[in-house]
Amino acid sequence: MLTCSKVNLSLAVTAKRPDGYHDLDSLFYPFRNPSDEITLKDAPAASGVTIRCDAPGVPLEPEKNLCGKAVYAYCKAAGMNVPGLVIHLEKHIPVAAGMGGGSADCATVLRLLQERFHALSQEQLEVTAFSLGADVPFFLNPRPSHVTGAGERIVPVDGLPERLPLLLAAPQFPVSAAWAYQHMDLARAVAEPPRTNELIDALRSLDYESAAQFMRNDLEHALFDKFPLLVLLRRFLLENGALRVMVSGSGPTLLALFRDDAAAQAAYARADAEFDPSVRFILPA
């Protein structure tokens, strides 16, 4: 099964919770590429459940894997015993980039587990979700969505358009979210109130300028800080045409919003031959 990515269009941070999540005012946006593939396949009882992927910086126990996580969470959940799975796992979506890759994964196995048992309701099912990671419950059912709460409130956005005229540009090193989280300016955060409501209407009207203007991320002026690349690459991006640039999720990919494909095309092609491999740029879909 084919899984998906996201980006964040907006992610404002409105409160710290007491169970260490964040409350947050965010619009997610999904695509179908770049996307992983993941396949289970039955293994002898006694063998547990194995993952098997070739792409670095994956952690192939499964006790440390979101895949192998979701395994144990769903039987946990379901009251059965841990069936014996091998997890097979083609990596597409760069890791630890900001893109929903890992909890995409996570809700995918989730997804092809209760297709295999239907051993939860859907409540059930959400609430093993939300347990795995605050994104997970948006990739069960991945449409472009107004996400309140820790991440948990998830209302479908209609109207939006089917495709956006955005660049990523993903550099090829990890950044938890943990330590996003952990580094970002929380004061300066909650004092700014969200402007989700206003982006909708913006994208709905396909106003890509005034967009722009209403993007925000709560979480990049730490990575910015951290990471010089960035910067650099934010500075390329509006050199050439991008509205607004600035991070996804918990980074370091930044996504760029331009003013038609046209635009981000021909940054692409600039792009691709200003920097070298350890940078990835994707034209999503």
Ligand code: ATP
The other form holds:
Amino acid sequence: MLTCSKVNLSLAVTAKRPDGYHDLDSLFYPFRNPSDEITLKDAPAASGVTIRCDAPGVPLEPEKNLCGKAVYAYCKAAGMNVPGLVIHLEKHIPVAAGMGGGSADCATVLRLLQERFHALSQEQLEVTAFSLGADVPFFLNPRPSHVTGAGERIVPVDGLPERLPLLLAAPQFPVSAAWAYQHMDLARAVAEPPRTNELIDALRSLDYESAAQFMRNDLEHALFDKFPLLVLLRRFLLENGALRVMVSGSGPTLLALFRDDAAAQAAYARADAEFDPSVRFILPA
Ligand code: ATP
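Okay, that one was the form predicted on its own. Can I see the form predicted together with the named molecule too?
Starting with the chain above, the whole complex follows.
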């Protein structure tokens, strides 16, 4: 099964919760490409869960890999013994990049197990997903969504364009979501009310100039302070026609919004020629 990836077209942090999570007000937008591919194969029960994956930075121990964690959590919620399984994970979504790759893999394994065993109700599946990570419930049914709470309140948003004139720039270094949240300016974030509904209206009317004004990521200031490459990339993209350049999720991937697809493609061609392969440019679809 193919997974999706996502960007946050806006990510406003509205509060810090006693459980350590943050409350968000965010517009999640999924892509079919880039995606990972996951297959499950049966194995003898005694051999437990095995993860096969070639990508660097992805743990293979099933207790650490989000695919393995999904199997354990599903079986625990269903009161089942853990079956013997080999999970093949073909990774294309940049790792620890703010594009939700691990969360997408995790949700996809939950969906595959549910297809096989039908052992949980939809509500149990959603609760299990949330217990595995704040972004996991979104990937149970990825569609453009206004997400609040810590990620568990998901309202699908209709009427957004099927495709947005976006270019992604993914530098090949990881940023942990925990680091990004620890270094954010919480007081500054909560002082500014979210404008997600205005962003949604602007996107629905294909008014990208206005949409650019409402895009926001409260985690990005710490990333631009720490990583000069991101400042350089942002400047390059703005000089090459981007209306707005912002960090996605907890970064370091940047998303750049353009006037139209042609402008995004022209910037892609120039960026790909200008930067070395340590930055991956992606026209998401
Ligand atoms: P999110 O938006 O869900 O926080 P992200 O893109 O910032 O995602 P991930 O790619 O999900 O980050 O990876 C975060 C960390 O999780 C990685 O550093 C990696 O060690 C660990 N990890 C565990 N399982 C996976 C997996 N299946 N794919 C990618 N990373 C995984």
